[in-house]
Every structure is written in C-alpha cells, then in structure tokens.
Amino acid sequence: MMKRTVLAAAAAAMLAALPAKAADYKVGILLPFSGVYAGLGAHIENGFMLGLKDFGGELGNNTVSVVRDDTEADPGASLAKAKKMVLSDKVDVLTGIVSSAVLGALRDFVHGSKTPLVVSNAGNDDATGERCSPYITRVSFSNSSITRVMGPWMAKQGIKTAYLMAPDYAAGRQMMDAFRATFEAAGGKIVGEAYPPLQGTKDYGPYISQAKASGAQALMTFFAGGAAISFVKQYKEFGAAKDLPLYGAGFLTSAAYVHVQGEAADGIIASLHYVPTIDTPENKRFQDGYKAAYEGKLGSEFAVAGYDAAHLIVKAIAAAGGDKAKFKGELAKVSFNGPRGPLRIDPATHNVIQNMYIFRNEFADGKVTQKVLATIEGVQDPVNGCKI
C-alpha cells in the first residue's frame, strides 16, 4: 500500500503550487486506527487524502492542512481527542467518525462549540433525526436508508415472508426495523425474526436453523466486517440459500471484504449507497486513482466516504472564499456528482440525499463481482425530529 505519508506530501504540494493563500484550513481527522474498526478507519483515511489530491485544485488561494488520531472506538477518549484537536489544535472542520456511540458522545461538544463535523461513517438515525445539529453534516447513511429500499422491491419481486436476523445493537435494529415497515407496506409479512448478542457470537448454525424453519420465503439481514464475513460463510456451510434466499444491507458483502467471503457471497442480493461496478466517469476516476495509490486495490463504501467528505470540504472552503465564518454554512450546501452518483445534503437535516443500488453478488474466476440490479434515486430520510 502507498504510504499515507507520500499521499499527503502529494497533496501538499500541490497545494504548496497555488497562489498565495487566502486562510489555511486545518482538517482533524478522528478515526479508529486500532482495535476491531481499524480497518475502516483506513479506508476512509485513504479515500480521504485521495480527495485531497483529486480535488485540491478547486481551492484557489487557500490550503488544507491535517492533523489526525486515533479514537479506538471509544466515546470517551473520543471526546478528549476532539476537544484537543479544537482548543489546542484549533482545527477549522473534524471529519471521520465510525462509530455511532462515537458521534453521540460528540454531539454536544460539537454543537456547544460550533465546530462543524463532515460524517464519514457513523449511521445512528438520531444523529439527523432528533439529536441533529446545524454543526452536523452526514455523508455517509443513515442505517435506515440503506434497507428502506428493499422492502418495496423484494415485494415486487414475489417474496411475501421474510425473516428478519441482524446484531442486536441499534444499527441492527434501525435496519431491520426500516425493511418491516416498507416490506409491510407492501403486503409482506414478518414471520420471525433474531438479534444475535453484538459481541461474542461466533456460531450462527442455531439462528439460522431458526430461520429455516420459519418457512420464510426470504433471510433479510444486516452484518458487517468481521460478523458479515463469519455469517456468509457459515450460509454456504448450512446449505440455507436453496430454501432460504439470503439478502441484506450491502455490509454483508462489502467490497473491503467480499473478496475474503468468495464463493460464499454468491447470489446474495443487497442493497448499498455505493457499489464498485457503477458505470461512470466520476467512479472510474475514482476507482482508477484508488488503485493506483494503494497496490491495486479496491475502493470500497468506506473509502468513498472519506473521499467524498474531502470533496464536500473543499467545494465548501472554496465557496467561503476563505471566510472561515461563512465556511460552516456552506457545508451543507454542496453538492456534486461523485462515485456513487448524485450527491447532495438535505438541508432541512443535514443528512446525505443519494442513490440506493441493489445488486446481486456473482462469483465467477474465483472473483465476487457486484451487478447492479436497480437504483433507487435521490433517497432521502424524513426529517425524523429534526430542528435545525
């Protein structure tokens, strides 16, 4: 993998080329750089400074400059971090954050302070919902967006049971809770549904016999990373597709990962704000780039996220003009086509307005290709409590 550093230097000199500058903006990325989410983190910083590099053009005489840490997933020692990055750092913008309990512990800080927080990952309802803030921008999801979608097409597919299986955390809840209310809506049935304990479930055998007989026409599921990968293989393992069609948010197949599921990911069908294999200059460019500056590897949802945020960032610091002032309110006002399609931010919540692809995972020479199969355009959560 290209180094962080060499990115960076890139970066900056390209930026050091431009004009004399109007304001230095300093950027404090907040990550998990270590424990269970550091793989994330690490995408989304690299998609992060490939958006420096790919977009740094647009910021006329002003530069960017960062500063990062790592949060370990940890709200507390999150919170220390960011209010460090502010008062001592004195960072214009933070970005990152994979966590939802991360965010929630940020909330406040960030909204006392007026700090403005670009949202690369964490997904919790609230944080756009009733625990917004005008200091808040969401690029990423939110966890109820992403499965809202199947409901209304598996239904139009013919499926009218499901069983509903997702970690029992409020992700996993959200999620699910979105598909029953669309799926219901459109004459489907729950018949049965399980929330396997977050931390510690290593054998899924018992849940999903559970779920095989429940007679259910269709498995709807959310897992992610390290859970996702043990879930799909212990599918295959069970022999459950044949009777029991497996779908799910797309983290169950994600592109960081699918690789490592393999066969085991064929035929499962998805649904995700971003799939490698969409089919335009915005993502081939992307993917091209992502490539190039990491050994040849894909570029995932995580990645295009922290991507985006850079984008977002810069098209804001350029319409500020270097008014740092004026910088906060536009953040919320960008919009661009970018790898995943339309982007834009609702301004009524702050939360990204995006498409939704669901796709189907194929294997074939021993590699899992993502075909989409329909786009939802322009989802956008209903404003859920929110009063910015």
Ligand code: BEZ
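Switch from the form predicted on its own, shown above, to the form predicted together with the ligand and output its structure.
There are no partners or other molecules in what follows, just the one chain.
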C-alpha cells in the first residue's frame, strides 16, 4: 500500500514537472475591408494584433495563429465565409463582425456549430437578447446601450423635441428605438424620423432639410464609417447646426475619422463606450502602443474593441491551457480594466458591462478633441429574453 502511494506521488511530481498541455488556437477574423465600413475593419484588426502583442505573454506554451476574410457589410457573403473558416480552415474561435445585419445572419450557424464568436463591434441587440447563444460573447456594446443613456441626459438639458435619423437596418433602428424609449419616458417627444439606405446614400441634403422643417430642437442620429463622414460634412454645408443641434451615437465622430470631419464636428454631442481622452494607465498604454505601431494614428473605439477582443481571447486561453473544450466556457468569465475602463461579461446575456461616456467634440487649433460631460458607470442591458 505504502509502495503504491509513493509511486503515485512520484508520478504526480513527474506530471507537474512536464510543461502544461499546450495547443495552437486558430482565430478567424471576419471584418469589412471594403465597402461603407472598410475603415472600421482596419481599426479593429490593428487593435486585435496590438492586443495579441501586448497580452501574448499570458499565453504560456499555447500559440495563436490568425486567418482573415472580408465581410464587406454583406450578410450572405459573410455567412459563406464564416462557414469556410469553421469547416475548412478549422478555426477554434471567430472574431470581428462590424454590421448588425451580418451578426444576425451568422447567429444560427455559430450557435448550431458551437463555434465561439467574440464580437468586436456589431451591436445587434438580439444577439445578446432573444437570439443569444452560449457561444456568442460580445466585447464591444449593444446598440441600445449606446443611445438609451442619451434620452434622460438630453431631456435634462431642456430638450423637449427630437428628430431621429439613422441608416435603414438593424443597428439604425435599434439605436433610435432605444433613444426614443428613454427620451419619451423622460417627457420628450419625437416629432419625425428618417432612415436612409445604408449602402449608396450619397446625398443627405433632402433628409437634413426634412429634419430642419420638423421644427425639432435636436437631431439624434446614428451613422458610422464613410456614411458618418459624409453626413457630418453635409450637415455643416447646410448650416443646419444653428437651428437643429446635432447629437448621436458616438460613432458619428469616431476618433477613426473625426480628423477628416474637422471643424464640421465642432459642438456635436454624443455617447459612446470609449473616448481617446480617458486618463488611465491602461488607455495610455493602448494609445502609446497604437501610435507607435500605426504611423502616429489615434486609436478609436473600433481599435479598442479589437484590442480587448484579443485580451479576452488570450485570458480565456490562459485559463483553459491546451483544453479547447474548456476554452469555450472561459470566454464569458473574463474581466479586466482596459483602455475604456472596467469591463466584464454579463453571465446572463454574454454582453459586455461597461461605462458610457457622453462627450462634446471641440474644434481648436485645427484639431478635434472630446470633452467628457458625463460618465454613466457599469451600463448593463436587461436580459431581453436571453436564456443561456
């Protein structure tokens, strides 16, 4: 008996001395590298690669390799590419996804194939609500969480009427509906709304004229990428800001392109989960690293989401070691302080819980900066029918 115990102890000691079981984790990056959201894809990928570099030391003996493909903002093409990555490239985890429409199209496939997906942009509320999945973890935001903080805040500034405008797809509708709900609950009234097509709208003039004619006290919007640049510039050309001040989901004046909007962005007030001016060591590390790696450019909320997606994946690998089945369950358990502040994943929905910042864009000395007017801490979505 004694001999057997000694032998068992010796075997355990030998096992402990062996390097921990390790694996190569293959990550499939699905992002728009062309079309209306192309610039966003580049920022997210840059952030992701920087995150792998900054946190890769936590991987132990495990390694990460990546494959990538272009989703444009095309749900059908994206689904085919996701299937190829899972079935043929044999990725262990998918990440990326910018458009809510693309996320909606991928949901059943990732759920059915039990492929973990770490969403680093698309805010589609359903993906962490009614159509949630244990395999989907969102590190970016939900659409409604971005705009619902603006309803009570704008009402408190004395604004009683608003006009809504956003592209005609899931993200635009969800962001505007969430604002409507909280603005009306705070006593505000929506006096009109318009939803131009996401793809191919070049001239926002007729929409801006209609909004002006409504007599609303404020214009609440969601536009992102190339559409945001065009919209803000045309709004300035119309001289609309004097009668109808512009508000929005903060993607309207993202750090990814606010320098292109320049003076046209001055005075726009918006809400978002990240502003580059956050004064913390984590944000300084991110911004310094981003500038050094990407020609002095400023890191945007898109780059932060890519960076945090890499951080989350690395932490889940570190927790699971070489056990890929365990890895799937570790993703939603991760929490850390990132560039945007504290971040954790809600176990009930797998959506991120994080701060929201309401900020005003200020143009001075040829440069736009964001002045934070309010911070809403620990914003968490209701469960919205999710059963995980």
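Positions refer to the first chain, counted from 1. Quantities reported herein were computed from a predicted structural model and do not represent experimental measurements. Rigid core (definition): largest C-alpha set, two forms, superposition within 1.5 Å.
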If I superpose the two forms on their rigid core, does the C-alpha of P342 end up displaced by 2 Å or more between the two forms? no
C-alpha of K242 off by 2 Å or more between the two forms on rigid core: no
Core-superposed C-alpha of R180 shifting 2 Å or more between the two forms: no
